[in-house]
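First comes one chain, alone, set out as structure tokens in the form predicted together with the partner chain.
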Amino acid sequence: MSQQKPLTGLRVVEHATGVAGAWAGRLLAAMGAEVVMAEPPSLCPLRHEAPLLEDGRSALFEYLAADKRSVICDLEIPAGRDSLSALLEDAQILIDDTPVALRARQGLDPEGIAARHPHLVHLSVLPFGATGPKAGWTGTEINLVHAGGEGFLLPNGLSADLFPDRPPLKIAGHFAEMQGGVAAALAGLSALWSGIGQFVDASVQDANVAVGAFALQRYGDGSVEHRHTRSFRYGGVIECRDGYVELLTLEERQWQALVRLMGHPGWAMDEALDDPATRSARGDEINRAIRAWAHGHDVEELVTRAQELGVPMARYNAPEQIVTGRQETARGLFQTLPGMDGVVVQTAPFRFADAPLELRRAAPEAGQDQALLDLEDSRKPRRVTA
């Protein structure tokens, strides 16, 4: 029996070349929506995006397109636009990341879509949104993580201490674009909840401004953050004998537990350190002691003992430690899909009830589901230029 999922019965058409739009579609697919990628004859460029698996397939695409269907649809010609229109008749959400300037030509302008499909939630997902002075701007991950404010604040902590003169840093992978995808999916489902067919204009930059909220709040409070000064006064990235851990003690009881974990060393018995403000002021000295102590311990042993004592500490997991991790395995977080030869994908960032969401299929071959287009159109030879 197939799993009951929250969005069963929802049909989404995804016309996306970027990670943000594709991630929005992927999240909806994981929750049970039928998501149909409408690819151009040149195919979705994410099919070739790094990281690549040994057989040349894109790991990124396998991850982003899992559980989706694919049709090829040439929106530069009337027949292709008609096909898309037919597909949209049965859809509730259209995800589109076509640049604003190209939309009308491809039949994707909000006015045209609203006239033909008034019931539809037309979800636009663009780097800087579809309206506003910078609606025409383009951006890839590195531009967007810096347009949203977080890039300027990275790295902090140990990296910033070690390399103060280096340029600021992006977060690995597609963090910023995926924020755009999550926010877009939330906006799309919220619009659908309202029962009003409408144009929803999501922006990757805005999503990153939103998740970086505290920088703006602190600016308003008169404090300007900088990567060189926003490090935790003590704790942070700590090197152990065989890897790194993260340590953060916000609460008094957590600090006391850390002292216990370290075996009540003499320096920590200084009564002055009972005062959090003093600890903050003497953070460098405390961290030198913590780092010297941690160097003599293995990560696994330390994290286990720390968590037993109530000290917030975590291992900096390498990817292979995550895909085989005990917690992840226990929760069925990863799934091997048919034809994937042992390659796994994370199913979703959330679950409903006690079981993980199950993906139904691996990422589609291009045009694999061409029969979803109307019958007459599906008999025509496909024009693939990829």
Partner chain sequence: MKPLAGIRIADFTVHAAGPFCTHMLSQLGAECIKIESAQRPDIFRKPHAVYGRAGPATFDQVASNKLSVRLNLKHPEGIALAKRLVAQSDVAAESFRAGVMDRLGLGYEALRDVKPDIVMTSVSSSGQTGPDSHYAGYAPLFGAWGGLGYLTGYEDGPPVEMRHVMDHSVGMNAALATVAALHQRRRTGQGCHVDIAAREVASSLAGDALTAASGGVAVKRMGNADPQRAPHGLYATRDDDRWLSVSVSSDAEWAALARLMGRAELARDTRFAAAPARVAAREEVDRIVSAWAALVEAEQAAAALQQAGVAAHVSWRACDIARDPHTRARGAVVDVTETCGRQRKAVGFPAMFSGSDAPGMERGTPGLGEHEDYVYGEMLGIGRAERARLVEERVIY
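Form predicted together with the partner chain already given; the form predicted alone follows:
No partner chains or extra molecules come along with it, only the chain itself.
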């Protein structure tokens, strides 16, 4: 029996060319909404976005468009705009990442949408928002991860230790744009639950600034974080005999549990280390001792014992370990993408019942659901001429 999902019965129309808007739609589809991609005749450019599979399909698009539908709407002509308008009559949310300067021409300006569809949540998802001095700016992933501040702080942790001379980097994949998509999806749902149609302005940059809020808070004491100093004073990524673990002790009980895990070594019995401020000041010294101790242990041994004692420690996964981990397997976090043997993906970053969510359909072929437009057009009143 399929799960009853919270957005079952709702329709979302997605007019998006970028990852942020498409990810917002993907999250809403995972929650049960019927998400209809309205693609131009040239098709969504994400269909051609790297990385490409052996048959030429975009792996990124196949993931972002799973469980969605596709119609072709040419918004440069009146008939296409009329078709989209008819589709929106039965929709609750419109996701739109059309550049501000093009919206009026394509019938997507907020004022026009509000006049024709007052019930609709018009969710705008743009790199720098739809209002303000940067509303007309474009931005790719590398622009946005740096505009939000996170790129400046990377690489850090183990990567900074191993490669201290590397310049600032971006996170692998589309971290910044997906953060924007998460914020947009939540903003759209908040507007939907308010019960009235409205325009929602989501900025990918704003979403990423929020991710780095801790760095912003540091400005208050005159500190500017840097990738070489952005770390807790002790802990982090620790090398073991057969791999790595990540350790983070923020609370006193966690520090005491770590001391027990290490077997109450003499250096940790120094009464001065009972003071958290002293531990922070002596973080480098503590880390040297932790690293020397960890070198004599295997990852699974340490993680099992640490979790029994309440030490926040976990295996630092290699990519192939992510999809085969015990917790990930037990929770059913990953599934083979429908129609794509051997391609394993996370179904969704949330769940609503004991059973994991399932992907139901592969990404649609272009215009696969064109009949939806024919159905909506048939509902429109016909003009009678003498």
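Positions refer to the first chain, counted from 1. Definition used throughout: the rigid core is the maximal C-alpha set that superposes within 1.5 Å between two forms. Just so it is clear, the structure is predicted and the values come from calculations on it, not from any experiment.
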Take the rigid core as the frame of reference and indicate whether the C-alpha of S42 shifts by 2 Å or more between these two forms. no
Does superposing the core leave H119 with a CA shift of 2 Å or more between these two forms? no
